[in-house]
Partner chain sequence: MRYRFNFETFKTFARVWRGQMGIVAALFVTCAALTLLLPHFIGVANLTNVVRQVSINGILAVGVTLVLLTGGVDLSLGSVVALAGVTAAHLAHPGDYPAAVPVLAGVAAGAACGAVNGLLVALCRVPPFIATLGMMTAARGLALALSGGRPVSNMSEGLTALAGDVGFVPAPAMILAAVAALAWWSLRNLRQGRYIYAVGGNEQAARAAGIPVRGVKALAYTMCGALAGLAGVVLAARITTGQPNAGAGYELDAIAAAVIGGTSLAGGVGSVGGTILGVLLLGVIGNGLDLLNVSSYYQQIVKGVIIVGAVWFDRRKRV
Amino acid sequence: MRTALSLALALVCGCGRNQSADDRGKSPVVGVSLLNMANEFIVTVHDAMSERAAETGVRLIVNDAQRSPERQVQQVENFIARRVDAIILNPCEMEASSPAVRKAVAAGIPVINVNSETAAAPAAFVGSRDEESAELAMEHIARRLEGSGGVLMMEGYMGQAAQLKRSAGARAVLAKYPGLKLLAAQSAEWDRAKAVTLMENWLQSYGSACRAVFAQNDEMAMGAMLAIERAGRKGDIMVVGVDAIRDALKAVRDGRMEATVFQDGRAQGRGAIEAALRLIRGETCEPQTIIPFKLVTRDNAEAFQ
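Could you put down the structure of only this chain, in the form predicted in complex with the partner chain?
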């Protein structure tokens, strides 16, 4: 309902072609196209954006691309047709979402990419460096194993930017520790059920050699943890994930999972609105705002709720 209302408002406001928000004396309108509102993390980013927008008097038009880059390009075309003051893009895909950025830039509307990147350059990027999450996780494993032991890596959906970058980050750390041996790396497609199955199979092949599992997201880490617990191997294999979802934070607090890595979705969402405001007002804006990841272990888990 609120979306429908803001859509209608945007249509009315958008009629004054080539007028900036200040000329009209009305609050600026920002079009937002999100990767997927069925994703817990994206919902967090969205909630932080709406909160900051309400505080600063920005009107948001929020569209859900439901993982489709093609739908995302259409949504941005609609934003351009309505002459919004800025566009916040949460790209579905690095290459396929790029036409959206190019079209908006050609129409003279500033684009802010949030959370992930596109090949085409936007006016500003607010997000985190995905490699860093895997680096933090793998460094922690190296520390806990004192630099030696067998490690398994569960990868995300093959070919997605997050999978490629998290794999690169993890392998860069592994290269520094010759005593850490990567026994196997396989995809469980970000999925908890697939991760349970993969871990059950891995326990057959690498059960004796394996000391730690690095899962590229917490859903898979939860799955690995369940399989390890059911096999009665909880004490000797540690599990580290990424994302700090609620289930994982609880598991870390309870000592079932070794660690996870927190990606600050709230800071990303609020940062995107800040960047949009600066660009609309014609102020200078950092081309890249990098929000750091944070390692979450049992010692500091209480702080992330």
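Having seen the form predicted in complex with the partner chain, can you show the form predicted on its own?
All you get below is the one chain by itself.
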């Protein structure tokens, strides 16, 4: 994956600033604004960025936006004031985080979006096609339910690209199976505790009509699974998530959770640093690096350690 990623980043559009940090004989400085460092997947992306930065002599200034696009815009304004060489943005929202991209572009600082997208175009994007994760998850649910039954969908932080695109991907699959009924779709904001509460409410409202839950990330999937088990419904309702975090992989291996969808956070994090370096140096840079998702079930979970 790393070799393919490096090759992809070397291919297409030339872009960069006139004088890079390397040209000035200094270590490149990259500002990083992350969606939410309380999320295990985002921590994976961060750790991979830090690892690659250490290997390549890049100095990172990392900020946690704590799910606030307003805070994220302020963080980027601070990076601009400090004249960092590049900015890596893990956007909080597709629209509300876009001013951060526009401000940096206007200041002549290249922006790399990692994992999630903005309406405003950055210099490069490193991530995955979020519709694909939902398509894989919902197709698996459809197969396991033989195309018939009630489904619940836990959505992420509303307005974020992953929430919008995973919802669209799931609904596109549901449209192919008239026997599958979407009972409800509601946000638990990527949060495990909020997912427990939401699932408890849904169990009261929909009872035996619910056959499966698609949670748009594993934190919510774990919360849904906990509520189901507390209600004595283990085995009655399948849960499928996205990200393949450690807890979810163990739950899939143990047969508690039906499936998850692997998202390669390490490749995304390392790839974002590679893209930043190329842009800083004025080298060629692929405007989009798309890393495929992979369905994880009990049959192949051991391969995703």
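These figures come from a predicted structure and were not determined experimentally. Numbering follows the first chain given and starts at 1.
Comparing the rigid parts between these two forms, the hinge point among Pro292, Arg230, Gly179, Ala81 is Pro292; every other option is more than 12 positions away from any hinge. Here the chain moves as two rigid blocks between these two forms; the smaller block's rotation against the larger, from C-alpha superpositions, is 17°.
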